[in-house]
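Next up: a single chain in structure tokens, the form predicted on its own.
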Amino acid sequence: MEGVAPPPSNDDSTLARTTKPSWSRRLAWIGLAWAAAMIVLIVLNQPGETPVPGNRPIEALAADYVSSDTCRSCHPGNYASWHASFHRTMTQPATPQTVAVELDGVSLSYDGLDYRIDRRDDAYFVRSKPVGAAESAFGKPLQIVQLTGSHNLQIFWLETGDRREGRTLGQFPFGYILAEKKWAPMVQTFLVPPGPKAVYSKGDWNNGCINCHVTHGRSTFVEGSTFDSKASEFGISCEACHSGGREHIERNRNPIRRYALHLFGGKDPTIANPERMDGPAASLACGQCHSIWAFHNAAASVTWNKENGTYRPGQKELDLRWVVQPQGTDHPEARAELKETDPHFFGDRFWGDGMVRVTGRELNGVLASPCYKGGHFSCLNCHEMHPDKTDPVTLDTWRRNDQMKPKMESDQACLQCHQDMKARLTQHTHHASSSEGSRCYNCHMPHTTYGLLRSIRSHQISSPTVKETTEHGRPNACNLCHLDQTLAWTAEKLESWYGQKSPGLSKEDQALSLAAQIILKGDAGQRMLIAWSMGWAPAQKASGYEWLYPFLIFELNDPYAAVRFGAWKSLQTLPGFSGYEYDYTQEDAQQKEAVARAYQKWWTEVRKPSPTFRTQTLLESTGMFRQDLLDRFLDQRNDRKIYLAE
């Protein structure tokens, strides 16, 4: 019948035609299968995206930032010098390539706990247990996820171990002192009073260090002690000094524009260059970090926390913050709040006359300098960020010399502006032209700043006076070099040479070495400055070194760890004590034993019987302390707790 299909046939050929694909179709399927297999193979062999760490701050571009890697192709020389700098390594993830010392197997003990560090692949983990407890008592491992510093001290930051706290960091209680190749409790790497067991609390990196140790950091407080912190780049990168580079990159994709700028020497408005700025703007580019600053108010702090500020290098003022000068009258409400929340805020950062006394805050000194008033003087008069030569030797020397320009460690630093002084240098200094007393910076930038376990030059250009010592306790430049001399001696010289009227002085200041007095009765910061100066070669040459031993040995038992460290390092510069071993972190009883051993060594092996020690140095003619003066000055010691907030 029409329209009805015939019954199925049992013929094999018919079945073959209706149930099997043709050879062409078979080949097509084979081809598709082969292509699919290749795609799968390629995907499986592609490097997967690196998982974003959830237990530490991360790099995440924001605003107009594009990262230093984007700058590299057009500016390879500048990139090379930046890459060699300590700025770049200010903050780094913790890896075998970035840690300053091999961590695997390190065992340390502090404050009743044993710590052990173990390596797993390219990560390091810390476990702790009570001192003396069995191995099985070691607790949960916490990863060392981040590092701060690579020049003087390397600090190690831990994950908290709580997923709810995300990118919040905790503090590993030890830091590594690079020059000494020594582990030390963090609390003993800062000038802080004895007693506290930690310098940093959980979240302090997120809430504090991030402000200056990365580029465009956003702490992003969530709740409690929890942070979701990010930075456009770890360390201090190109855009920290040159501003965000997004527009610069886009505009300069046009080769004609680049050629025209190069040919006619034009300034590119799409990028900041501190070398082409006036003094105030160039200095602020550095001072956005290198200053003591505070937020305008709580609202400014909240904004900064979320998205950082809108300040970019080249601008004349910070947007949410202000540079704190203690003698100023600006921002009265913020000043009052600082004093209320931290009564020691100014005293732990400034001398009584407003001169900054802690390192890393150089802009405060520059702002107060007469040179700055002319509008041309800036940090870049003496320092450079990109030396002309980028060979490894040049870059290593440059970065270890505080990124100074050539010859800027000499009088040329000052004579580049004060050219008339060159012809009358000795007339002005009253010292031989070849002596350290004729070096401009020894008188006008003395070592009255503390930081990084040593004394550092002040960046406030000033002239030595007696009043800075009598009224504010700051050792003056003359007595920091002539350690054996009295304050009256300095007063007489300054009056005779420069017409400074001598103030009334105490009997002690008329008869006894100022340095000898300060190292016994000064506050911890003052004691450290003198202890460091006793190891300074120009001071040893000017004042003699034989009488310094008893003072430095005595200070090996100072209550402040930083002062003990300074005394030990200076003692090592004296004949007979080179390489002298001493653990400045040990307990009080062991310190006293170390003092006795060092004193015995000096008395029997090093002390020369011929010199007669002068009474103005507080010593008997034999070298023994004059006991009445020692007791008196120790009774007068300024025991105010001091934390120099470097």
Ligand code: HEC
The other form holds:
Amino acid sequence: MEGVAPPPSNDDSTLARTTKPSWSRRLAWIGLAWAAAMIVLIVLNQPGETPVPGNRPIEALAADYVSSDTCRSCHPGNYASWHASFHRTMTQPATPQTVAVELDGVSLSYDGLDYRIDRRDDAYFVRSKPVGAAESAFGKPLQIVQLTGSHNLQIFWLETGDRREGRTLGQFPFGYILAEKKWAPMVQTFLVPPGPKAVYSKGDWNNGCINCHVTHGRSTFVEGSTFDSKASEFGISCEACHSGGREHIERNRNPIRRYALHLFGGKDPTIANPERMDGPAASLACGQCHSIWAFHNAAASVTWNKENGTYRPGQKELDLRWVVQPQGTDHPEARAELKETDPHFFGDRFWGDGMVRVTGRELNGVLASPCYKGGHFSCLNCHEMHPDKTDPVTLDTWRRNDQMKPKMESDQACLQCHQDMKARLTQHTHHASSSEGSRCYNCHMPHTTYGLLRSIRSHQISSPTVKETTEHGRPNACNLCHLDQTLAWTAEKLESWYGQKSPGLSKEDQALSLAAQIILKGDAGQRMLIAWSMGWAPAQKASGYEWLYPFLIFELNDPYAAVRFGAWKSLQTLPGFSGYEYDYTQEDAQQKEAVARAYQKWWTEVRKPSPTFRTQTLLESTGMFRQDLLDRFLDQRNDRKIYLAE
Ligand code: HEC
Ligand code: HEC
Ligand code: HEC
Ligand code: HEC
Ligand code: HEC
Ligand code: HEC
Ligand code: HEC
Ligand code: HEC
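Output the form predicted in complex with the ligand next; the form predicted on its own has already been displayed.
Below is the entire complex, every chain and molecule, led by the chain shown above.
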């Protein structure tokens, strides 16, 4: 299957990258040059000329794949937008050009070990020794061979140092948070309970990340802890979304065909175009990676492991895998097996009512949206993968803004289908038309998903209810913006505005702010969502910001690193605390000092009398916590261990 020219064992990415573009440009002009070019490529790739790394996964074309460089000459515009995207740089060999920060000379300590990185030519090596030991105690250097991510977080992978383990990767225990220019232990980049020191073990990249982080990956388990992993291309490239391009380029080398296609509206059956697909197929083209999925059975996973599968964009089903919705009844056997082998599978990924709560798995939300039933709803209603000439946005703005289509960060995203809502907007929302409380997204796609150390909008379109909060612990959209309000207040409005029957509520929910209660007594996942919302400008506008300080400062000492990070970022949005320095990765004692320091600053330099200091927000009129309420809710805190599997 593998090894259409150039031969797989020789097709290392570095070489392919530097040699292919010029050739493919010629290809467009001289069809016959193809065969000659291939011969040259094979010759250039002869063993001995450029050694193929044996200590990391490599690029090797298989099946019908030809690589993005091959598409460039005929589609330079599409190539340029893709090249700007974070998709392209998802998986890269580690070189001075690809690392997000210069690694040479970096020294870090964690869990009893000192790490030191040194550069030799264009390669980076890590050595470690017990903390406090002499320089001479540094062990054998291991090369940093591969990177994951380039937008929010960059992760570094090491060779294992054991030749027999081939292309298996080990983990460098720190990640680099790009926006903060900060190193953090990997465990502290996830929402997981304090305690474990490592998140990944040897081979996890080969066995797990490869499934969504490259184009057409083959994990290729050999034996023991040995993998021989390959991908048709690192990163998410053209053919991940358009299917293999071999036949397409062969046919289009004929200029007459090209002309003929234009006459027939340019539709080309040799390649998949998500834009021409119905909603379900287009969504699946993205959802093959952006979803929570499982294998049908062990045999399917073995096939996938060896050769990937036969699914290509445009098809209606993933061949070896299925998209797992907790509420579904499909695939009963695989479902039962999943529950048995991984009892936490659903709890780590979904809310109790089946709404997905981790990022990067948007298809699950889209599938469960009422809009999906119409057959036209897909990722492409709101996102575009190539801004076209009519879209004035710069590629950098586009990629940093979730690759949205023009105007689709506004109500337009919904009004494109729900046109009638335009005329009855304020009647429907009960907020002024310019208010943040009238934005469709804010009520129907609230920030109840977690990932990458922040809250993200849910991709399941739903309407706010009190029940989602009382029954499943998910803060509803109204209380995520009206942070100072009680649940009873929301229940009353939902009843009088939308006719939703109000359920019976506890005394606390009648008298005290829901958000203030949750950030103290909720579980870590809930605390994070509230901590994030406390830094959200629309919520500060609706609820006042003065009363938020004591809560956010208090949470700088949360046992969960992710929650501390969220609280710190939100605290920085408040007057007096912009750019406030605090290291969320420090030990408990230093966190406590940071809390004391921040309270001191707030109390003496920032605090002003405010009407938001009141019992409803759990505060005295001075702005201090009401001690009885603080004690009560901390006592009640839900210490359930939360692992969010993003
Ligand atoms: C089911 C598919 C899937 C699997 C498996 C998967 N990821 Fe991801 N990953 C994604 C998607 C989709 C995103 C984009 C999420 C977003 O932007 O919110 C992502 C984003 C990331 C990012 C952020 C990248 C950046 O540029 O900031 C990191 C880091 C990451 N994943 C690490 C991992 C690691 C490590 C593994 C393996 C242990 C893994 N992922 C497994 C789908 C997956
Ligand atoms: C992440 C998925 C994805 C990747 C990667 C991707 N595309 Fe696309 N492509 C799309 C989608 C979706 C459309 C539909 C229009 C849009 O969203 O901009 C599209 C449209 C196109 C079109 C039709 C013309 C147009 O602009 O509408 C061409 C040609 C194309 N892509 C070529 C490429 C090439 C060449 C690459 C790699 C260099 C590439 N695409 C990478 C998803 C992708
Ligand atoms: C030799 C030139 C050539 C190469 C190389 C080439 N294409 Fe095309 N492609 C065309 C032509 C011609 C069309 C027809 C319409 C047009 O001009 O856009 C087309 C159309 C497309 C479309 C739109 C199909 C439709 O029906 O909407 C996509 C998507 C696409 N190409 C992707 C790719 C990808 C991905 C690659 C690389 C694997 C690639 N192309 C390589 C010439 C080429
Ligand atoms: C082969 C797997 C794969 C496919 C197919 C895929 N994606 Fe992605 N997508 C990823 C991964 C992995 C990331 C994380 C990249 C990063 O941020 O570094 C990502 C990131 C994104 C991002 C956020 C980028 C950022 O960092 O902010 C958006 C938006 C997105 N994808 C949308 C889509 C859409 C829409 C489609 C279908 C047209 C699609 N993706 C197809 C794997 C995939
Ligand atoms: C591609 C078209 C499309 C888009 C875009 C779209 N919807 Fe829908 N939506 C539908 C269809 C079709 C239905 C199902 C109507 C039915 O069941 O009769 C629906 C149903 C709904 C429902 C449930 C209606 C009910 O009676 O319970 C809500 C709420 C909703 N949409 C809100 C939104 C919001 C908010 C957005 C934007 C974030 C949005 N939709 C975007 C097509 C769309
Ligand atoms: C109704 C519009 C809409 C649809 C449909 C939609 N998205 Fe999004 N998407 C958004 C908005 C809005 C954001 C920004 C979310 C935020 O700011 O938290 C976003 C953000 C994202 C992100 C980035 C998350 C992050 O890290 O911040 C990814 C990845 C993504 N969408 C993928 C998809 C995929 C894949 C699909 C289809 C399965 C899809 N989206 C469908 C509107 C939409
Ligand atoms: C994204 C933020 C946001 C969301 C979501 C939101 N609102 Fe509002 N709301 C506001 C803002 C801001 C105001 C202040 C006046 C204005 O600017 O419209 C307001 C004003 C109000 C008012 C009148 C003033 C007051 O405080 O008594 C009520 C009542 C209200 N909202 C109820 C709700 C309910 C119920 C929901 C959920 C169905 C909701 N809001 C969702 C932002 C929001
Ligand atoms: C202040 C919060 C809020 C905002 C903003 C909001 N909605 Fe709604 N919407 C609701 C609630 C609550 C319901 C559920 C009513 C019920 O219980 O049936 C709902 C129901 C709907 C429905 C189904 C029932 C119907 O009336 O047709 C659609 C469609 C819908 N919303 C679309 C939209 C669109 C489109 C926008 C933006 C233009 C929007 N909504 C803005 C709160 C809001």
